[in-house]
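Encoded as structure tokens, the following chain is the form predicted alone, with no partner shown.
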Amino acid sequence: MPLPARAEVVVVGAGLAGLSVATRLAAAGRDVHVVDAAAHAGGRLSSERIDGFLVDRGFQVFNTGYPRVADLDVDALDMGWFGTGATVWADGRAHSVVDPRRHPAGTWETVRSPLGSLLRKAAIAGFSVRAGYEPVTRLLSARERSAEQALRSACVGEVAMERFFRPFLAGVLLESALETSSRYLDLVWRSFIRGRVGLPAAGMQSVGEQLAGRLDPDRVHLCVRVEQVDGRSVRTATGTTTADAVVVATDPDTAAALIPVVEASAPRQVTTHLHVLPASPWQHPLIVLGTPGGRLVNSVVVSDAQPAYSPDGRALVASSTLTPTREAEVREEVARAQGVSSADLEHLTSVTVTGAQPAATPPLQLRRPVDLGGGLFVCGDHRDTPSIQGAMASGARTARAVLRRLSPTAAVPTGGPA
């Protein structure tokens, strides 16, 4: 359905940032329309069925440690949960490293894990306690450096750095040099300490669809590509819509193309290979970390955490690399990570996601401006942190800014912490 000729607010982009804006404006009684070139709501959160298996666009997870998750109905997502920790391979054996608060039965194996001396493990615990429980204001005022420098300063040790932190964080930050800001490292680690990680029964796309479901379906316009914007209008192939405010909530590259003054990019990428096994080789739903010198950053049986991803009880395995790879190049490595024969692996599909997320290198730029003046606004994770949290937080900030413009003398609800 094309956009109307006139709307109070037009939001360009039906990802989490744009939907966060739109749902807040709609709740405030504003006439808001959302437009997106894609055929579904959710932006980069995209899922599809392949041979009955549920496949997300790259290996993505839902983290309840993000503050903005409070905006969602988590129970309605019917979550399946990963264990808090990871499996590490060393000396030909798989070792579980878990958070003893949530998995007390795994405490002894974690203490004995090949991540260095007890002193080094105590340093890891100290780093985790600091990130998890110090006030965010203190974390953000700490000396900023690279993530690698911060971890070395925390004395986690070389063994833990290479066997655990580097591959684990590479899968989150989508870069293995750990050049990401130490302040963002603290925020990311805090979310893992305080939250749980899992997958919705209907796939990650259902997170965006839940937000879109709060809007009048006649005001969500999919498969409509926007050609030009300014603070008063949006032009598509079917015509021009005038508005009192226009919000560009697209991916960073599209935002920069539509608004040349916006500096935004998403240089991180990831390739995920999906395989099927007759059954899971593991007893617990833990991510398996890549080994030093290998191409994989991680490999995980996603159906162990969320059985709904499999149609028939077989195991769905997702294995990721930071550079584009062919399945044949990593097949043996996937088999070793899962402790199976490569002959047992049935290749389902492979997905390379370019522009997967922005970089967060020093200096970390939190809460970049969203009000560009003249009725034009921009939001997305490139305005906050490269995450679901960053997208939704920037959307919340933008909604408040739009409401201030539309009703400059009215009290604007804060909507909770950003």
Ligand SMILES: Cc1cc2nc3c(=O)[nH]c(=O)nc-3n(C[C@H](O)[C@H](O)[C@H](O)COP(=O)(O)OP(=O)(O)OC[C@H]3O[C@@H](n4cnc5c(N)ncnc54)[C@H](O)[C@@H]3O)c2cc1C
Second form
Amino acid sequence: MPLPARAEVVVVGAGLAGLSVATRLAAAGRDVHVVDAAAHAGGRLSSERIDGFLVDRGFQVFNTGYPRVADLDVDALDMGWFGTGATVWADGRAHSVVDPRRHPAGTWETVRSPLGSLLRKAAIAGFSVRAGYEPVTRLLSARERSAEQALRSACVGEVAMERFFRPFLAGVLLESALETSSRYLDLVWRSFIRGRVGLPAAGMQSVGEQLAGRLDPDRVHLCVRVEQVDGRSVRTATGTTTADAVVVATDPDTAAALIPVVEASAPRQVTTHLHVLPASPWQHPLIVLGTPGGRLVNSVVVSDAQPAYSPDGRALVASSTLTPTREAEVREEVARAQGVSSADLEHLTSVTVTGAQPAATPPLQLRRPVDLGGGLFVCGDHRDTPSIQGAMASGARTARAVLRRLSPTAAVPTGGPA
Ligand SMILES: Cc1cc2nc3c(=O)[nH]c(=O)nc-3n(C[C@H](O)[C@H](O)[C@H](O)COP(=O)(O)OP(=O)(O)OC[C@H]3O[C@@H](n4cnc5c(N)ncnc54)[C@H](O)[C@@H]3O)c2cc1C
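Having gone through the form predicted alone, I am curious about the other one (the form predicted in complex with the named molecule); can you provide its structure?
And the full complex, kicking off with our chain again.
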């Protein structure tokens, strides 16, 4: 169905932010149309089948510690789970470092792991308890610095910093200098302490598709690029739609191009190489961390967590670097991380995602304005935090702002925590 010439609300972008706005507005009885340039809903959460393997566009995970996961039907996603922790290579051996609350059988190996003295491990536990259980308001009012400075002042120690925190966080923040805001580090660490990390049986794209499935299919317009937004008018190749409210929910660069007052945040990038192994080398589904001096930040048998990613029981391995790399440059390192011979690795595909996430350096600007006035709104991970949580939280905030504009006198639901 083509976009109509007139609509109550047009949302530009069917990523998690745009879909979070649209589903809320539709549930409130509003006439809302969603337009996306891509052929699928879900935005940066995108998956495809290659030779029968399910391949997400860059290694990414779903974290149930995010508050806005409450908006999703997690059971319907049929999740497969990673263990809470990581595998660390040191002294020629692979060591499991796990959260003893979730994996009591791994406590002894974790206590003996080469991450520094018992005192340092107690400091790591203290840092985790604080991030996991202090009220968010207190975390957000703590002195802000870089993530690295915060970890140093928590006394986690040099060894744990280089063997564990730097590669682990580099895979999440997509930067290894750990220059990200300590406040965002606290929020991210909190989500790992409180939640589980896994992959849906139909790939990460199915998270967005679940939200899109709540909308009238005739009002979701895929493969339609918006060329211009002028106040409450949206122009595409086939015509112009005028609405009472227009929400620009694109990636930050496109938002800045469509709305000049919006500033794009610096983008983070990642390159992920996918390999197939005859079988998984591991007994437990843990992320293997890159080693100091190496190029990989992590290497993960994704099919250990979610067997549906493999068509036939062979192991699907995703290995990521922060700078663009060619497969041949990292093949030996992938083999070492997985403890196999490089001859066993069958290269499936590689992908570089340039605008994977906006940076979140200090000062962290949580809850940037979404209501630009005159019926124009902007949302996306760049308005909150560079994550699934940030995208969905900004969508929830924006939906409330749109409802306030459409019905200034009606009570607008608060929609729970952002
Ligand atoms: C490789 C990778 C790994 C990640 N890992 C994680 C992770 O493990 N955990 C986590 O929480 N987050 C992760 N993220 C970040 C997370 O995916 C994003 O923060 C979130 O999906 C952003 O959602 P969004 O709706 O703000 O933007 P997007 O998903 O970018 O959605 C914007 C939409 O706008 C559309 N669009 C753009 N221009 C136009 C136009 N002109 N006309 C019409 N439509 C347009 C796009 O097609 C897109 O669908 C990862 C991201 C990547 C890429």
